[in-house]
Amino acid sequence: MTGKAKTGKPSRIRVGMLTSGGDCQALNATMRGVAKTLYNAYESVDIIGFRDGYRGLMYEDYRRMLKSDFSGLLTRGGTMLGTSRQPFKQMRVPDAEGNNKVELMKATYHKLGLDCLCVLGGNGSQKTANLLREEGLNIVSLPKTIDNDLYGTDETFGFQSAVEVAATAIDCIHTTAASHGRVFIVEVMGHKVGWLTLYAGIAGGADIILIPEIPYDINIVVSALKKRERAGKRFSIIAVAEGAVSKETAALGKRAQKEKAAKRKYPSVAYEIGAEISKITGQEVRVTVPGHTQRGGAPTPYDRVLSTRLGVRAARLIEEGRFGRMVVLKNNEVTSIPLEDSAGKLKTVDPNASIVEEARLLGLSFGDR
């Protein structure tokens, strides 16, 4: 990073950029926001894009980005740089060749003469970003995840786009469920937190919502279904998070929970719940799994705006030399927090949150009471 040119702009900046972990709809739009702001702020901008996340940083797999690379990205889903999952717990474990992964990443950073590394990622990616910060690298990070589970930000980019897909899946199930008079279960992504299932379930008009933070009792779920039947309802729709757990399972220790999950004879919890409902009631139950479609497609207008705002703020942090921070949304204002304040922390759904209480007042069941 050099001094200012005669125009008043700093003359040069060299920034590395990578996307890590699961993909989502607004990654490209966020990178565009960062890049366009830097191009407007500096006389000369070098952006080095690392392919497939931290793997590219480790093994010097990168390309020098052109200004034109950032055109037409606002509506394009996925990530033009590619991504991969590099578990944080494995970062201190040598690679197949016995190399220290952290030292490899640091060496690439310094070899390329980067002024900053911009990381777009979720919880695990932010932990690695914080690790690199602790190792002395200049880091600015952005909160990406469809799960909306990053601590310190009201929303992550990708979340609202995923809600749109999941809610549409529930919408589409309504017509066939009503036609056949069946119970339908829609399994929504979310292993550890239930934000996506909660929002999609409310938006899609689900009758029962099961999330990890509120363990369910299958008998209470069945009671809710029977109550609808007595009210003359021909069908019911249950939105189930991938990580939904029964009260019985939740009472077990983490190790016992893993052992139980490993012995599950069904593909996922949604199918297990469906089988239990069928066994108790004799009703036909169908399971729909939108799966990775929830990560795909174009970002919603909301996410395009949010990702652009976050990208602009990240570029401003780089320009100001305020490193070691994650850009966040707080009360609809874009700001930033120290990266260490967020890394490794999950933002879960509070079972007593107002949105949960409002859903209950509507008559929705969470299978717990």
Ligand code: F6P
Second form
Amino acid sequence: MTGKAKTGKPSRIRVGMLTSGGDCQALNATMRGVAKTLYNAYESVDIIGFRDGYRGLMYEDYRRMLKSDFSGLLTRGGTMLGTSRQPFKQMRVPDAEGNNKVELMKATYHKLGLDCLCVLGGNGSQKTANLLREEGLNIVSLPKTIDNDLYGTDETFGFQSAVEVAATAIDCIHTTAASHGRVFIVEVMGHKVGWLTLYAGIAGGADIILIPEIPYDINIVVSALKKRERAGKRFSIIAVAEGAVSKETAALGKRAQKEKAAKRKYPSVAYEIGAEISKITGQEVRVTVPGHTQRGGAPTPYDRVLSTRLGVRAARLIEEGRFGRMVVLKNNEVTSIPLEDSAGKLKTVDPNASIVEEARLLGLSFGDR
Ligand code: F6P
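Return one more block: the form predicted together with the named molecule, after the form predicted on its own shown previously.
Everything in the complex follows now, all chains and molecules, and the chain you saw is the first one.
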């Protein structure tokens, strides 16, 4: 960063940018927001795009971005920089060549003379961003993930686009479920939290929603299905979060839970629940897993707006030299919080939240009571 040029604009800035962890919609739109704002604010802007997230930063795999690289991105899904998973837990473990990964990243940062590193990432990536901050690098981060589980922000970009895809999957199941009079289970992503399933389940008109924050009892799930049958309903749709757990499992310690999951006979929780329902009721159950389609395709207009706003504010933080912060959405205002206030904390669904109560009042079952 240097002083002001004749135009009144600061003269120069050099920013590194990377996208890390699972991709999502609106990563490109977010980078566009950051870049366009920087190009407007500075006389000269150098953006270094690291390939495949922190891997590119470790191994000096990058490209110098052109202004034109940031055009036409608003609707483009995925990430133009590529991404990879570099688990936080492994950051202090030497790489295959015995190199210290954190030192490699710091060396690249300093070698390129970066003024700041802009990180677009979810939970694990934010922890690494915070680690790099502790190591003295200037970091500005942006909250990415379809899971919406980043602490400190009301919403992450990617979430609403994934809700759209998952809800559309449930919509499509509706017509076939109605025709056959079957029980259908749609397994929704979301890692260890139920945000995506809760929103997609309500939006798609699911009858039962099972999320990790509200452990289920299979007999109560079956009772809810029977209640629908008695009410003359020919079919039922259950939206199951990939991280959903039974009350029995939830009562176990973390380690025992992991061991139990490793021994599971089924590909995922939805199949296990399907088999249990079939066994108890003798009913035909079908399972649909939209999987990675939920992270794919164009961002919704909502996410385009959110990611643009977050991107613009991230650029403003860089201009103001306010590093070590993550931009967040709070009560529809974009602001920022210290990275250490969010890193390592999970934002889960509160089982007593009004949205859960509203769903219950509507007649939805969470399989718990
Ligand atoms: O964090 C985003 C997410 O899509 C989760 O919902 C899911 O559990 C996970 O990533 C899948 O990861 P991967 O793409 O590495 O299989």
